[in-house]
Every structure is written in structure tokens, then in C-alpha cells.
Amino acid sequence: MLIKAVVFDAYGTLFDVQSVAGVTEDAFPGHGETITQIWRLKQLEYTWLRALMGRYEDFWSVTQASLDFTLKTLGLVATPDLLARIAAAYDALALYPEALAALQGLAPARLAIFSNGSPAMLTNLTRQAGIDTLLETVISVDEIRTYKPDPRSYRLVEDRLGLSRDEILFVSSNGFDIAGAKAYGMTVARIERVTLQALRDELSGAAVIGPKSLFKALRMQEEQLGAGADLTISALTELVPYVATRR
């Protein structure tokens, strides 16, 4: 396989969705961790529900709606302005520590982001992280008005890059996204942010399973859908030598 482009998911892959915890904790002291986890779980669920119902709204609307759901479920009250300020934390997520070095090391290859994020969110996110100049393009599902893992979304990557699926290495940490891209026929690298053994140790040693541990179990492991990753890495920088031998 010759790799002509490396395409990254954004949320949870290049950018740490857990980094909103400081904002949620500041807004509602003592509730930050719970808000952070339920918010992200519901955010993903709303993308899937909207895709299945054929009632698309962009990711900014989904992000606000899932935060509103979370706060109401917890009995917490936020004004519309506060809700918008908390949601804006998704425009300023922290880049994972090794992500910049990985992108710089891969730079001879064509690099892109493919995300559920809305175009405005992704523009804000990549600019504030200083990686926009390293990317050839940023592709949003907003162009086709449905969400990953719909097969049409992965076809959009081929169309935008002018490449076939077997010339693209897709990188994600999200199990649903890995399964979707692999089922479509892409070569997929999984960035394993939490190993299964580490998760088992964490769960077995806990008297009470907290919201963050539950999130790791539900959203940070590979799905059992018969479409697993071709390559599993523990850091994005491991892609640099892998891609170098396949260009």
C-alpha cells in the first residue's frame, strides 16, 4: 500500500475532549467531571440520532443541545450566555502533546482533518492550536449534512482529496469512527489513548466507577463490529516512520 494522504479525526484524536473539564468545573464547581463526560457521550449520541432520523443540524448546534441536556439532567441552571460560553470550550480544546511533532514529521505527505465538527468550529480549533498551516485541507461532514460513520461521509474524503480509499491512511481514537472507516475500505490506524489492560486495572480497583472511567470504557475502546483497525499506536508520532516506508 502506498500512502498518499494521512487524514485525522479531530475530537479525541488530535484534540483532547477532556480539556473542557476546567471550564465545566469553573462554571459548576463539584460537577465538572460529570458534566464533561455526559456532555461528550450525549454529543456523540445526538450525531447518530440525527443521522438516523435524517434531521441534520451542525455540530455547534449538537454541542449546545447536548450540553443543555446534561445540565438539565443534573438539575443545573445556565443562562443562554453561560451555555454558549461553556460550549465555546470546544473551540479551544488542547492539542495532544505529541500531535504537533507528528504533523510536522509527516509533513511531506498530504495531511488533512476529517471531522463531524462544523467548518467554523474546525477553523477556530486548528488556528488556535497553530496547526492550520500544516494541513492541506479540513473536511467537515457539514458538506453532506450527515454524520460519521455514514459511508457517504468517508466517500467525501476521497472526493475532496481526489484519491482512492486505498491511498488514504485514516487515523482516529474513536471506536465508531474506526469501524466506519474500515467498513468503507480505508486503511485505519487507531491511536490507543487508554489500553484495555489499563482500563481493566482502573475498573477492578475502583470501589465506585466514576463518570470518567465509564467514558473510557464506552468510548475509548475498539468496537466489536468486525471492522478493526489495521494498526494500533500509542502515540501519533509512531505514524512518522510507518508512513515513511509507504510513500
Given for the second form:
Number of protein chains: 2
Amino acid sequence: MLIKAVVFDAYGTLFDVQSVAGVTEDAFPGHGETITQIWRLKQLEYTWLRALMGRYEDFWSVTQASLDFTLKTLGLVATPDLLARIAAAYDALALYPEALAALQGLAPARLAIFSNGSPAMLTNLTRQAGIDTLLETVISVDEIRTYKPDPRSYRLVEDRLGLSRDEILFVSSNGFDIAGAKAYGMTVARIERVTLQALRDELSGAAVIGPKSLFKALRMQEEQLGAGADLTISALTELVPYVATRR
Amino acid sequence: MLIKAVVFDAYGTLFDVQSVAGVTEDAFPGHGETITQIWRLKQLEYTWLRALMGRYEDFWSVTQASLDFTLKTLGLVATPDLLARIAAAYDALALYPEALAALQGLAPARLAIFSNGSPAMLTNLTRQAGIDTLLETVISVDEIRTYKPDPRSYRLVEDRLGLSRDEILFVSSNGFDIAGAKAYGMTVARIERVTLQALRDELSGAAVIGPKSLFKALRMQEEQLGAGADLTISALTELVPYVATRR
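Here we have the form predicted on its own; I need the corresponding form predicted together with a further copy of the same chain.
All chains and molecules follow, beginning with the one already shown.
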């Protein structure tokens, strides 16, 4: 089947979320790494659990609740402006270095983002990064009030683009998202932000495996969910020739 | 409403799962703790993800897949008999010290287990522990091929017992399970296997927060999912007077 659109996950795929860690370290010196990793692990857990429970709240609400959980667990109390600074950090996330060139090189194809992020978060994010003009549309799960990898979320992408699943190349770094899109029937490219070998070296070199390494182990590898990526790439620009021969 | 049945989660609530850690340490000396914690974190993630994806596989299958993920991530290879030894460890899990006395004291009420475990796992487990005769029934999510906290799973408990949700006291140590049962409308008792203060002491006393502490932080506290327990207990025997006055 020919590829008629390339659809990108946002957080961790086009945008590097590590900069949010700076906010927690500023607010709680010496605890930033621990807070950030527990928070991010819990943030995604809450999207899965709320979707499964049928009790959707939007991604900013889940982000706040998972931060509340984390601070309470650690016995810390949020400063009044912490949430505002986190919101600002999310709005100002940096693109991965090669992302802009990849989007520009792919531009003859239809391009979109499909994300768990709330519409407001995604609008701010794509505008400040200057990629809004390269994208045909930004699709948020919020429209149907569930989260990835609910198959209904990937169906939303088909509906919004007017394409069938086998005409869509979906790109993500997130294992659960890769499995979800592949299980749904899209062609899936995995962008490998942490190689298995680098992770193994990091894990085997540590006396105690800390939260950041554990996050990488839990969330930045391919999952064993019976639905693997069609291709693995180490830079988004590798998609340009891949798509050019399949359009 | 009067309590007509007391329904227990199994793993982590009636049964202490830490003994499974011994198997991984025997098989991979020095790596047991890391393997066990990544594996257990991923095991529950896979139940949520498979339920949300609508691609159920039973708990033993998920247990194997999450172990495969963990060993691959760490660059380790399973020995041929590892799975058999893990299965044997799951079958031989010990009851928490007060669990038998609690079940015996509650016995005038209808008693059941409701678990993610596969029917075969739960049958072996309850028989070897000698509590099968105290239980009216053992209910597995396998019957409807989804996982907690899918509301359909708690509906199965109602259906199997012929009771309405407000006649059931559900008991769990697992945050997601507590939130799921409460959101569904059951009365929920949280058995607190790790107190918040003990966890905070453990986390603040560590130079690097290791996998076991992170597991406790992520999985042994109450979740911020908008549905909290009706009561928190530190021993299951506390349920005996609670139920006696509400029957």
C-alpha cells in the first residue's frame, strides 16, 4: 500500500521532554531526577488507567495528578508557581535536532501529529516550535476522550485524515504507542531514542539502577505486546527516502 | 447498605509476592532485585495495555512476556527451567501472616477472591494455601478476557455473586484496583502493606533510589485517580469487626 500521510507522536518523538526535568530540579534541588522520573512513569500509567476505567480527564489534568502523587509520595509540597513553570516548560519543549529537517524533507506528503496531549498543549507546542505551518493537522485524543493505545484513538486518525490505516505511516518512540498503532494496522516506524546496547551499558555500569535509568528501561524500548514496528530508525530524517519510494 | 460479601484481591493483598524475587536472584545472582522489579512493573503495565488494546492474553502469558522484556533489556538469557521455577513460586506464594485468621474470622460472610490471575494459577494458589474451603468462589478476569480496572471486570464480580456493587466490600493493596473498584461503586478497604511514612523514610535515606524502592513508590500507594478507599487498614483482621457491624 502507498503511504499517503506520515503521522507523528509528539512527546519523545518530535519533542524532547527531558527539559521538563530542569523545572523540578530548580524547585527541589537534589530531587529533580527522582521527581521527574516517578512523575513521568505515573503520568502515562494514569492515561492507561483512566482510559481503561472509562474516566477520561485531559492530559494536563493527568499531568497535575501524577505530579501530586509524586510529591506526596516523596513528602514534598509544591510551590505555588510550580505548575505554571511546568506548563511553560511543556509549551517550550525543544524539537529533537533532526526533527525540523525531517518534517521539511517529508513535506510533499501529508503530515500530522497525533498525541495524548490536550489541544491547548499541542497548539502552544507546535506554534512555538514553528512547525504548525508544516502540519496539515494536529490530532488530540481529547476529541474522543480516551488515550493511546485504545484502538479507537488510532481510528480517530483515520477519520480525521480520511485515510485507511494501511495508507498511514505512524512514527513514535513510545513502545506502547508503537504496539497500539501496529496492532491497529498502520505501518509503524520506531524512532530509537535510546539503543538497547546503550541502555544495557548504562544498566550494567550502575552500582544501583536509579530512576532515570529505570525510566529508560521501562519506557524507551520496544514492548513485548505481539505487535512490533515495521522499521526502526535512529534519526527521523531516515524517513525521507523511505517515504519517497512508497508514495 | 449491608455488606453481603467480602471480596479479596489475591497478589499483594492475601498473598505476599516478594518470594518470587528469590527465583530471579538464584537464576541471576546479583541481578535478582532489578529483574524482579522491572518485571513486576512491566507485568501490570502489560495487563493495562492489553486490556486497553482489546488484545487480552492470560496472566501467565503476560507474566512470561514481561519477563522476556526484562531479560532482553538487561542483556540476560533465561535458563531453560526458569519459567518452571517461577510458575512453582507463584503456586507456592505465602499468605500474609494475618490473612488466614482474617478469612476465618470473616467466614460468616460470603468470601471470594477476584484476581487478574489465570484460573489455573488461582486454583493452585488457593489449594496450596489451604484457603479454598473458606472461599465461596474464585473469580478470574479471564472469564471475560480483560483486566482490572476495566469496569467490566468489577461487573463480573457482581454477576458471579448475584449481588449489587453496594453490597460488596472489596479489599486490595493495589492502588489501581482500589481506584477501579471504588469508581465502579463498591465499598473498598485498602490494606496498607507499605505506609507512606515508611516509604518516605526509605526514599529519603537512599543515596540512589533503587528499583525495589521505586516499585513501592509506584505501586504500593494510593493513586490520584479521583476514587479513594473508604477505609485503610494495616492488617486484614481489622475487617472482622468492621464487617460484623455491617452485616
